[in-house]
Amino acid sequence: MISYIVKRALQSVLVLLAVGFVAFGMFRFIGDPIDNMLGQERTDADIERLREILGLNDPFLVQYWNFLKGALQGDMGVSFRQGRPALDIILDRLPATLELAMVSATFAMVVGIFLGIYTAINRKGPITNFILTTSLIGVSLPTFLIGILLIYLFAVELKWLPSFGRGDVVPVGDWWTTGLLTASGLKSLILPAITLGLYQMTLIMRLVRSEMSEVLRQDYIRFARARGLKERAINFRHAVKNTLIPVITVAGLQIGSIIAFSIITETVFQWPGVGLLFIDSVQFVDIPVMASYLMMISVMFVGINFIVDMAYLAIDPRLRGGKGGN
């Protein structure tokens, strides 16, 4: 077991230090920052000695080393935009997308469970029919066009909600903002949220119907339906259970994805979170807000990807006894 769990801890590193590696790589071809932060008026004497300053014309891979080695400190390097610790500026905005990953998550969770549930037990019918042709949309439809018909509907046409902003916040604590606490909050936070959740509620969806109506054909279904135990008993007291074990485990690294595709979401609804932050900093060169993005989702999809694998290891004894941990 201890073997299992150093052997996932070290492939979780790896797996980091290759993300940070590509990462590095890829900014080198996206521009100069130095561009964007000299005026029109710059010498190359300006642009060397500022070139020295931030460290650019040292070696690729020292230049890396230099950044792991302060990220191991949790020094991600200062903006080359704003003049501040990338990580500051991370954390101001990390609250936006954290806001609406966790908004998003609930809705797909509890609406794709809850209609797989019924598209499961009711197999057939005018309402299933709907369910499972409307849910298509959230599969074929590209996130960015999805927001802009729900922006031209219920803002354009019917100015029910806003079409961007993240409304009013109020703080909570040293760092944390919210817009759960008010009412423009609220209402900024509906469309993004169903934008950005609408494709994960429909994968959970389609699973939970899937996982649901492989179980309700199993031979212990069949014998508590001898016993005469109501449909409704045998429906949610044991068919539910043993869907939901897979489904919540997929659920688990859809989190990551969310957070991750918010990029898209964020832009479209100008949504002050890391992902339009991340685009601004394309924009800008500014490669250690770029880098230090990349990092923390990457350190989210292992870290997730970690609990589960301990999670499995807890599960299955094969496990915990050596075998199976190839």
Partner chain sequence: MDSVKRAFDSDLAWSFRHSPVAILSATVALLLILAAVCAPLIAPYNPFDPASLNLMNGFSRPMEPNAFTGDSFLLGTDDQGRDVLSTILYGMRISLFVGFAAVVFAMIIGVVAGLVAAYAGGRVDAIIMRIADVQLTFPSILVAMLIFGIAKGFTPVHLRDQMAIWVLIISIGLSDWVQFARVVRGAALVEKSKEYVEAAILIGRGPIAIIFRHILPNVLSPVLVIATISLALAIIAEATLSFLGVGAPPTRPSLGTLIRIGQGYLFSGEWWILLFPSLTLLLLALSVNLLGDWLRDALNPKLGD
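Nothing here was measured: the structure is a model prediction, and the numbers come from that model. The term rigid core refers to the maximal set of C-alpha atoms that superpose within 1.5 Å between the two forms. Residue numbers count along the first chain shown, from 1. Compared with the form predicted together with the partner chain:
- Once you line up the core between the two forms, the Cα of Ser281 ends up 2 Å or more from where it was.
- Once both forms are fitted on their rigid core, the CA atom of Thr267 lies less than 2 Å apart between the two forms.
- Core-superposed comparison between the two forms: the C-alpha position of Leu229 differs by no less than 2 Å.
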Given for the second form:
Amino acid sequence: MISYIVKRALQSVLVLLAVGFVAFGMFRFIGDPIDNMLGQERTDADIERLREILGLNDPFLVQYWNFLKGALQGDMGVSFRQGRPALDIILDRLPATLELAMVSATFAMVVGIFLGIYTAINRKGPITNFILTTSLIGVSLPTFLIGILLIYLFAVELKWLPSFGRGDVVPVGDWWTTGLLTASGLKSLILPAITLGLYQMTLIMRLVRSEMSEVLRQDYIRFARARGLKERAINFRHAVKNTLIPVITVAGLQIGSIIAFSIITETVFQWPGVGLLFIDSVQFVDIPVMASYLMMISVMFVGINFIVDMAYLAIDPRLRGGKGGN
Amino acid sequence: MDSVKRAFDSDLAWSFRHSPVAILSATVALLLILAAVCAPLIAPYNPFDPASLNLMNGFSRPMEPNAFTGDSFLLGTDDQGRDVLSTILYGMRISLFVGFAAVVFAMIIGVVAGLVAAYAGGRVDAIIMRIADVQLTFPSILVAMLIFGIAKGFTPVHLRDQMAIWVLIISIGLSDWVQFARVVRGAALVEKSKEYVEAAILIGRGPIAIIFRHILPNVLSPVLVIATISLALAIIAEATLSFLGVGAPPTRPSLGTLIRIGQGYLFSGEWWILLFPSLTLLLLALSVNLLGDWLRDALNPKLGD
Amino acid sequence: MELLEINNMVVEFPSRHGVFTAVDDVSLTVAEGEIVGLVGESGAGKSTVGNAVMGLLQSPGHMPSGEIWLHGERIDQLSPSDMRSIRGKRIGMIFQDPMTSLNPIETIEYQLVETIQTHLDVGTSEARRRAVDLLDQVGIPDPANRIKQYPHQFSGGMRQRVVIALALCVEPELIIADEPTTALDVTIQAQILELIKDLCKSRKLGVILVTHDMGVIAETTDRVAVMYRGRLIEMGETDQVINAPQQPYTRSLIAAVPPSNKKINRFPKVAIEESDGNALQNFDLKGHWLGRGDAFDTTVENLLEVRDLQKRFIVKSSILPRNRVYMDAIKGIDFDVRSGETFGLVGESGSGKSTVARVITGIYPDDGGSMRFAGHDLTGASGKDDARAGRQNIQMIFQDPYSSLNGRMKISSIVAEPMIVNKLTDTAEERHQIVTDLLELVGLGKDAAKKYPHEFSGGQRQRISIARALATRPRFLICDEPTSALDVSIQAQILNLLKDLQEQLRLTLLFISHDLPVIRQMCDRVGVMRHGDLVEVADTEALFEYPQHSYTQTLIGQMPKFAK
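Having looked at the form predicted alone, could you now put up the form predicted together with the partner chain?
Following is the full complex, with the preceding chain placed first.
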């Protein structure tokens, strides 16, 4: 079991190294940093001096190593557009994205699991059909269209909720600002959170439904029924618990993707988070910001994956090992 | 004739004939595809021909004569006086082309990688699937964006608009091969353990013949399902990228680009510029998705999603 | 009053192809303390009867007519919640596969206590005490500790004991056991059947034992009901039915069971089954392509010589060699197969007998030892020319007829493929003719060539498999459990076909099976395998009459005696 944990941890580090390599490759090969840092009036001597200072003349692997060292200390280079350290810009914007992601993830998980269980137990019937049809339309609707639709309904026509921005925010500590404590902040959060969570919700719902339908076909459920156990006990104890084990993995991944998908939602709602920043940086080929975003998001993903694996280990007795005495 | 009759009698055909949803969505999808392919023949205007544009026609309301020129447009015009119907037809062409090409690209990489991983096993399998796992950690839209950003960095500025579509195809295709690889590997592992593969070894077949003549035909149905669902996803991904401004350029707009343009008029009342491209995209994605969903149930109710 | 009375039960499954009547007008009674066997081949509807009694028919199955009475109370029209209180409390059920019958993520204790408390108004500690008691009664050692464990920590036989404890835990009056020992090895099978018999007598239980195995019926049941295609065709005292069957189907079913106590020449045909259709007599194989072949030395005494053969599998892989964990599937065995004989390999699941076949054929590489086949060295890298030349004369018939044919290929392509790959024919016409002849030879007829595998039954598929193997003109045929997936009546046909082919084509056979009676009928000499070792090799009659090794003695002692 310890070796399992160590193995997973090692894998996480490997993933981070690989992503770091991609980020480094972006720095090294896309656009010439010299071009970006020196103006038109430059001499060959200037260029050579800067190359030396930036370490561009070092062997490839040395450069990669230096890049990793820098990254570990939070040095991800300077934004070509804003002239500030890329990581600072990212950290400024991070609270907005994380708050949005947390609220949508909770919404997606709670509603998704509930609807999934409901539609798996009640396989036929008008409500199930309605939920399933709606969910298919939901999957076919691109996130940005859902956002636009919600804006049109609730901001343009009904004028109930704001259509863009984060509302008023208050600082919490030195480096966090929250919109969760003000009325306008909360109102601003509703539409983006639904937009962002809806797609994940349908995915989780469909996953829970198909897993649970599969579990309900298993022999041990038939045997439970043959022992006369109550339907409630069979559905909610035996089936749901066996269903949720594989669902945890995917749900974990979905939370990760919510952070990435926030790019779209943030663009539609002009939400001042890291996603909006990233899309700007892609348009302007602002490599340091792109690379920092990539590194930040992979640290988060890898972290979430690791936690999910450990949760798996805690829940499923089959993984904990230990043979009986016979 | 015999094989036609056999195909008609098959369970798949039976299930198709008895599923109104499948028939309806297949019809809608085929009509849309046909309209896109025939766009130059059926579109009233060529929106990319500057000579046919008249700025005076800008913001014409649907089916009402323009106040200045008296021209009437079925679905109205946009800010530059382009006929919305024509831009949709041409835009759908680009969306569908990118979607199909990206899926074919992803399918070729994924199927080959999955088959090789399953058949070779051991280290080859471990390496291929590790790469797939790492990529799967990241949502495909993000991967596509990154690849797009990187490719953009490599493309000379004056070529960026022309290359955009090919860059899109590669980004979406590369972001989507993992689905194919995983499904094909899973299915191929099941097939590989079956005794007919051992029988093929015994009669002297080599690995290549076993992979492509014996295993591949038996894993095609899950590939078909994934391809259909991927097509819907690729169309949506293309629209999303274009909507975000990192896809098809305004000079050669896809549906996503049109929606991006239309979004600017959401508050000012020119609803038709936004509504019609959005509806088309929804219809396209929904019909393909429904088709994929039906295929999944009809071919194999146990495919993981 | 009878414990259970079924009157004129009909069960139907509506489907796209029309209504399928799975159970057709079946009437049956079970008394207290009586074990009633329900026997039949696959598709006979025997399991459906059990499910219908439990009210657990799988959708869209339903029971349009008939009555089920339990102790004078009619139960087939009860509401779902009333039926639920009968399931488990008054009727218990035991499933076929103990590996999938238990919830994998709850402890045994949880599952037992939950079931007890669902039906009885007792506290948790009382329920727990009863649960430990039960485990003790079904023969699980150290029940107080083992009850805290999860299902995956028990072996297959122990799990089936847990399943029985669960079925018994609120003292039902009737138990329905659906193939309770089919998934178990023969030594475990005997213990579980003994347990069911004991519980039945000591608790005055009524038992319905559903099985396809006449041996199990003969050993265990008081009365037996024979089912065929949904109908109950014969019922009576077990001894009487087995010794003096009234119906032709029952008679042929019993005749088709290979006797374990004596060797017979051919298996009797099953009267009302699909036609046997062996067409061997119509062929003059001497002049035929099949009989020609290239020059092949058939005068050697030992066609195959195996010395110190070893094979290991990696159970746990690791980059460091010292951390790898291996499982020794074959631990250095020696045997010879003489030209023209049938050599049998027998053993329980996991004994390594199928691995031997796959190492000889080169599907798995060997890990040491030597194999000589008619002068060719088969060991070492699979690509070696000498080994390949030798293996051209070796073919194999597989266990599972549903996975041994590629479902995407027509039968003609399947049978022709070996000839194409090995360039054994000169023209396409010749090949076509040989395919037709081969299909005729295995009793299928030439129309089969145009069809796909899914259009054939299990027995017919096994015939196709044989035709494909013969298409390389092999001299040595390995049969790996060729009939264990087939019904007993089909089994007899396939075994007869193999015997005829061996005679006509002078084939040498390596026959692998877990089924001792089949081995006794088919083989000249037998090797007994256990945990990768070959514990005993002897002439068949000597082995069955005077087994030397203690494991062989156990094996033969526990094989179901089926005296006629």
